[in-house]
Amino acid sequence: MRDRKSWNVPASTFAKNTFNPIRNIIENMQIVPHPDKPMIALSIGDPTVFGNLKPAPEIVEAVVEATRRGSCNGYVSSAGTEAARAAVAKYCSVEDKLELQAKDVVLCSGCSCALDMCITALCSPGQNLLVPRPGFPIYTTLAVGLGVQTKDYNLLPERSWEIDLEMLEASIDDQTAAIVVNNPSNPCGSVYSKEHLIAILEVAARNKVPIIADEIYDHFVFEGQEYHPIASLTEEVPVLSCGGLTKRFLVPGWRMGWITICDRGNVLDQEVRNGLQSLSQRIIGSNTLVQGALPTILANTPQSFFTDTLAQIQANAELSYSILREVPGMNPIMPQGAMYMMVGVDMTMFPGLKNDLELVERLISEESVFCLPGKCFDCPNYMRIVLTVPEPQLREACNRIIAFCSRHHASAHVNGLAHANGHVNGCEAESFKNVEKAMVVEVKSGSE
């Protein structure tokens, strides 16, 4: 029996390391909105949450039938079923190029729990992990509460966001496990062609490296675009793909995610199979009631689900994308899929804020928009917004942030001084007068 004077449970080390700088960013934010103006949130990642995209009628249908049969309310194994595997494993292959089978899949809850297990299966403790940057926060997340550091890989905004392949490789050394490579991306909007997937692919070859894909955007790509899934084109790297319904299939609260073990090698059937098998153990499987309907879900959603959805988060680009970057002080990146866009902030023009956190919170506090800081994706001069919001809702956001700008920009501080001795400038003033001018006839034939 030990001796204990008074109590002391101290949180286990695990949880003290781990560490969302997303969370952490923004529950330390000044958000305050503006008291007239409704809120305009470009800062959330979940596509349901403004009602204007709902999931296709086939796909709550498969769920609703699956409710009703009455045989998906019990346990079932930790990677999942036989049939919901078996139609992960069809959805995921690509005819000639990958074959997978059901015992190639384990079911997650969620692509985020995916990724975990993956990171979990290939890091130990005093390793490293390279992730992208700007990146998606979480796979930060993972690895540092397991004592694994990350190390970042720089994507490049001149070239649409492409990994800058000498420094991926630069990176690697004796004790690096995986890498992360998200495509499309998170927050960038970026789908990565096949030449550029396959030179990765060639520095992960020559170091011995496997992959952890991020692929929860699979497909969700623009016109004009192409997904290609980077174990397609590989029949050397050990990949470990994630994916889910999440984000092509408008259902996040479903938790229905999957890793697909891609290994025509045969590199990860030593342990790494085990040990995923292993891991799924710890949560008991994921939802039976979607593990039901996912056989459905996958067969029977019809294309043009898929299409009009794209069109209108495509429209929302180029309308943002359009509008924005004729705004003095702003370089927005257009996006190739995905939900998101960057938008470049070039702070010196904008001499009252200190940085793009700042820039930020002024922008909710005097006008209710609501996008996220560069800082959330180790990006500084950037924030990233979401491209899910109704048609009239982002018009007025991108009004408001030109109204926003032409309040803050250098211009307005310059001819406010020149105004006082009696000489403007209206170079500046006047780009914004344009653009203003603009939105107002964009917003009228909009209302048409």
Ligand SMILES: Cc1ncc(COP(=O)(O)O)c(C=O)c1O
The other form holds:
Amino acid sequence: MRDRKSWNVPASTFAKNTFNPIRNIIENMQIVPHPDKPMIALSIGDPTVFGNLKPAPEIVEAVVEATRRGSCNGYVSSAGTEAARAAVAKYCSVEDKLELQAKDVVLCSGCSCALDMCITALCSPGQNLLVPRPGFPIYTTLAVGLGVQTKDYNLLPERSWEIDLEMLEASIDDQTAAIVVNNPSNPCGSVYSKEHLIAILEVAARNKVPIIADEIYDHFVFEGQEYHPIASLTEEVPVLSCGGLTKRFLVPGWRMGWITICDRGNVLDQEVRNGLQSLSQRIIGSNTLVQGALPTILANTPQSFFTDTLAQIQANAELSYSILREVPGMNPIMPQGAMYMMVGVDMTMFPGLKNDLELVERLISEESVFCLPGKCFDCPNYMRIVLTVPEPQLREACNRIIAFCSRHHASAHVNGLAHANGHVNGCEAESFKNVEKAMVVEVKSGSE
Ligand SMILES: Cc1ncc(COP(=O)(O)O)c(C=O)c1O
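Please give the corresponding structure for the form predicted together with the ligand, as opposed to the form predicted alone shown earlier.
Following is the full complex, with the preceding chain placed first.
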């Protein structure tokens, strides 16, 4: 019998090692909005929160129908029903380039779960995983808990956030279990060309390292851009691609994601396929109502729904880019897809603010505009804005960012014009006057 005199119930090492850097940073931030200004959250990567972007009726109807059918209430195979997996295989196949079958698909509870399973299936404690910087922090959250180290490779802002391929290759060592490639990207909104994806695959092939492709923003690209699933461009490199309904179909809460096993060289047949099957048994599969609706959703969602959603996001990207690029000290980088834009902040132009974190905090307290600091993506001197907000709110947010910058810019300090009260002041800096004038015209025309 165990001799315990008092209660001592520690959390497991796994639980203690698991942390989300964004949560950590946000929980320690001063988030006190200006009392007279309604908050505009340009921070939340959930396209449904503002109510302007809704799933197509066909998508909703498919789940209603699956519910009524009454045959989707029980347990199914932990990797998903044959019909749902076959539908995903068809949806993710690329004619003559990538032919997938139901056996190549594992359904998961959202793309996060798909990433979790891929990282767990490929990486053992003590190994490392290469991840993009700036990048979505969940890769590190998932890996570190398992005792897997993440090594960052840089994305290059001056090359529309392409991967620094030399750094990527130099980071690979004997313990590298996989490379995570996120395209289109959160937080950058970049969309890689076929040539760049092939160059990434060449690095992977030379070093015999598999790829985990985070393709949750598949097809989510602006007019004139083309999306290429990375697995469609290789016959050699094994790719586990993670996707789902979350973003493109505007239903993040439905928690439907998937892994497609793309492995023309049959490298993953030896162990990893079975590993993924075993791991799927830990959660006994994903939501069966959405599985029941999946064949209809993937086949019947009208193209016009995707086009309309993207047109709104692209218009917001163009609007905020064209405004913010004129603001001294701000350097937005125009995205090519997804739903985010990174905005560089030249902190030397804001001498009263310590870093991007303080800039973001003061933007909240003075203007009630909430952007995520670059620190959340391990990328100082940037902030990320989401582009899914309704257009009038985005204009208003840009307007407030201009007012904020005009108060804190070095030129305002030199002229002794920096005000602490959070209201627009009479900054004399010519550049700001021009931007503000342009904004007044824009806002008037936009509200008509
Ligand atoms: C790059 C990226 N990967 C994965 C996810 C997670 O997607 P899901 O909500 O389907 O788990 C997100 C969500 O924001 C994301 O931005």
